[in-house]
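Just one chain follows, in the form predicted on its own, and it is written as structure tokens.
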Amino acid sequence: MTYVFEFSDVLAAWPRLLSGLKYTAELSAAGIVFGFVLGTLSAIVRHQKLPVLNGIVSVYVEAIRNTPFLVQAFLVFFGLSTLGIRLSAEFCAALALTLNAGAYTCEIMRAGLDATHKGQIEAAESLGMGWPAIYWHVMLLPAIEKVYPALTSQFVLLMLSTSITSQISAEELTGVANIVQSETFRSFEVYLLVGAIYLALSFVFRMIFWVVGKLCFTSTRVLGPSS
């Protein structure tokens, strides 16, 4: 059995693939930023065990962590439209990614907050620091540093998960690849190229996180590209 690779038709579609790559990066950035904010706020709620809110956040986290991301994306896309809330596929994709990232970030950040020693808080109180300052300087910032490698791994997984949003018509990289392969009938070549692009994008994301880690946590932690 022989197979002749033919990339000319696939490479002719590079402007569309480049557009899909750009959209994948934008989706990933939105999911990371908003997911981190949502997850951190949720972690604070769970760490402080705030009445009512703690129960709501717990249900949200467990629901997200125990259902496939594809189902979550379908629920956001089809569920909101069924309720009469019509949003673009792109917005629904970003919203689904944010909700997914927020739940996982919540548990990672909560682990960091729980690792704060009681003695550190008592020492800060003895110095006359108020609770906002204690929470920011003694608990939250050190917690981010402790869990930074886990966070970055989760964010790279989020970037790879953007491929699933092609199922709700979001034309990110995989969505564009599906269209190109249906037009060229060169499925093997298309997905070989797209796989290589995802591999390169993962490396770029890890390098960015590594640089951010070196800039922000130079005093106490050494982070490598594989973290």
Second form
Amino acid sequence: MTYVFEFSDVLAAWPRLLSGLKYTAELSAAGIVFGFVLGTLSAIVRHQKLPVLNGIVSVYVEAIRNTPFLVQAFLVFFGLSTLGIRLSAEFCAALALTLNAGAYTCEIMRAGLDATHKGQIEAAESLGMGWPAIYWHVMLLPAIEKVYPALTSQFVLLMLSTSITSQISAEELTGVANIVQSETFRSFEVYLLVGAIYLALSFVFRMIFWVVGKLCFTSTRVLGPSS
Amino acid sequence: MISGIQIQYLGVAALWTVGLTLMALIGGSILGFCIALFRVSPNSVLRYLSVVYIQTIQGIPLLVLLFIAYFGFSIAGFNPSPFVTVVVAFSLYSAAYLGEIWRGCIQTVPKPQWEASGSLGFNRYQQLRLVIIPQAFRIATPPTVGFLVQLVKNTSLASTVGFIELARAGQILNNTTFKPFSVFLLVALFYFGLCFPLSLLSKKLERSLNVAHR
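Give me the form predicted in complex with its partner chain now, not the form predicted on its own.
Once more the chain from above appears, this time first in line as the rest of the complex follows.
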């Protein structure tokens, strides 16, 4: 192997890679926040088995979970434009990510809601709590706490899958890398560097989730035998 | 609309998706099994190496991994077909996930099983082969089928390095017909047809294995 590694051209494109990194972080944040809201609402619909909505949500969840994100992104980006809805690549990327994350979050949150003990709800009722309060304090918040580890690993996977939006010309980290490699022809170096950046970013994400978990769930001490 | 011959074209591409998934599963299983064994090995160096491998592969997007494999092969002086490149990349990728899944399954086997077989004079190889692995195998089946769904979906990324499977065939078809909505909806349906039965199977296996805790 006589290949000479040459990183100078790639490092010269550092400001652009950095802006791509920023965009990746923003996309991930948008996907996480909106996906979480969408997924939690869907989980409530499925958990409560609301008449018509339950059917719609289960079709949505199964459709998203059994098709590749790449094809979903193509459908949103190319499909919507043929239907007369013209949206920017950035918006389509965020939309596709949200729809995708929503379906996975729904399944995780539903598992959390299903794990609520019936006795706890009865106890809350006997204390005279109203339904909104029961749902919020007895079901939803403990459910989030229970499934938090599964949620965070799903969100790290979501961050990694933002790279796929480069295929619909969103200029996030991988998208910038594609452009840089076609200009410098230093493909291997670019992708090695970008791979390292993603690796670092996933560690940062894990750290953030760990800290958030520590701050939010201070009540993890177990009183009596845990169920 | 889309003609019969075009649907047939997608059908053939779907077979490539299946083939790629199976090859990646075989490669990933062999490597992933070694990773799982390293991960529970008493040797700390092996344990450490497998952790680094799993963390690295799981921290890099598959798309970037594919590009690294694609360009890495060529600078190493090889010029393999896209099929070989993607099979290697997908095997490395699935090995990290399967290794971690199977590690969990091996560790769910109760510790007294290790102690009992040890006290019967089994060596480590016999313990694994005769006692631990057969029990871990049952636990491992549902999550492995679940991962297979992920693998089928992720093979769509092979389209980016020039391997013609279902997603790439959809792109080609879209370039000639200019009907992205119907083409990609059809592609999505094909993927759904491949993945949904596997999802159901995984769920069913999970339920039938969980009889004791229902």
